[in-house]
Amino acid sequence: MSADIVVKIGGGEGIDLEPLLSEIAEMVRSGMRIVLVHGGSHETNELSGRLGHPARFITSPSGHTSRRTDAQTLDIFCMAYCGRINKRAVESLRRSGVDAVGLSGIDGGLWTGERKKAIRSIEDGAVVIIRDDFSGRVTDVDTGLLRLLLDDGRVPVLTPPAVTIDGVAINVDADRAAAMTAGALQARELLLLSNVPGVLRDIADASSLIQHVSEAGVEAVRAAGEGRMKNKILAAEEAVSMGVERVVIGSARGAGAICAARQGAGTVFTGAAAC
């Protein structure tokens, strides 16, 4: 059997994991098969500052934003994502009676990916080529390992980094990794939850939320995406193209955030919308 749902919880500032983990625990106890993917950007930024290696970000010519991941940043990234955040999430779920297993994409080659040979970045209005970055994208998901865990009644709690075929750790976008995971597992649903309510036509106006891609049109949704939201929209489209029936970009904040997203609070993508 495959997962019923993949839930990706962002790591931005202001997100409280505990109520979200409580919701997941309730869903698991009700019999749902869930894979949890989490980020950790805010904690990584804070840890980077404390360790004297402040976070830096890259904006591509197309407007996509990513973390500048040199070797030292990758070490700090792993401390935050694979260490503190992942293990606290597993601890919380197990305290709630859920048999959670925390894994990074490196473990068992769960997420295999390709390292980018060169990255184009806009700096002071000019295009700069970066060749020493440890970032890339997930190209393959070990569904056998995930199904083994799910079939045994366990909840995989997954986090970047991924690993290349020759064993090099790479920073990958967690939203797109979650999308690849949902597609590979043939999950019915993918939730991408963060500190924003969904795709907004006007980032300063929460009432400008685009609720249904099928009504607004995918081009309008793409045009509305700014910064990190561009990656979430791309992840949603990738998941739908792989057969995921429904993707919701929604808020991780507030009581019952997961339930609300499942009921359509946020921006909803469906197979028909992507055609």
Ligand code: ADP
Second form
Amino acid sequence: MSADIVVKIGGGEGIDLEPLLSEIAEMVRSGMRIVLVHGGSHETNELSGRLGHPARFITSPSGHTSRRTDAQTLDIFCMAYCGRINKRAVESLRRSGVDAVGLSGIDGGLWTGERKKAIRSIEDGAVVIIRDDFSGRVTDVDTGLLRLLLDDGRVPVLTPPAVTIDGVAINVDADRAAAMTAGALQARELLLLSNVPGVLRDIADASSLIQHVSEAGVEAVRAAGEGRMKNKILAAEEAVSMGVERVVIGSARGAGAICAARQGAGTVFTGAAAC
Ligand code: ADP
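Having seen the form predicted on its own, could you now give me the structure of the form predicted together with ligand ADP?
Following is the full complex, with the preceding chain placed first.
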């Protein structure tokens, strides 16, 4: 049996993990098989500032944004993602009686990926090529390791970085890693929860939510997403194309956020939308 659901919780400002972890504990108690993936962008930005190596971001010519990940940034990234956030999440779940196991994508080669050889970045209106970045994308998920844990009643709590085939840690987008994981496990559902209610037609207007991709049209959804939302939309499309029945980009905030997203609060992608 595979995972029922992959839940990815973003690491943006204003997300309180505790109520979400309580919901996950309840779901596990009701017998669901869950894989949790988390981010950590806000905490990494803060830690970077405190350690005197301020966060920097790259915007590609197509408008996708990503963290500039030099060697020192990767260390700080690991401190935040694999360190404090992952261990505190596992601690909290274990306190609720959940047999949680925290792993980064490096551990056991869980998320294997490719490092980007050259990144095109727009700086002051000009295209700059960056060659020493430690970032990339997940190409393979070790489903055997995940199934071993799930079959044993454990809850994997996963976080970037991933690792290349020759053993180099790489920063990967957690939404797309979650999508690859859901697809590889043939999970029924993927929830991508962050600090916005879903994909908004107008980012300044919280009531402009696009509710269903099949009604709005995938082009309209793609056109609405800017910056980091572009990666989330891409992740949702990738998961659906890998056979995940339902993906919801929804809010991680408010009481019962996971339950609400499962009931369709957010932007819903279904198999039919991918056709
Ligand atoms: P997380 O790190 O929590 O997973 P991100 O910060 O990567 O989440 O993505 C959510 C962000 O995407 C929002 O905070 C918002 O600033 C941005 N965004 C860009 N375009 C849109 C849009 N059309 N609708 C909603 N959010 C958008």
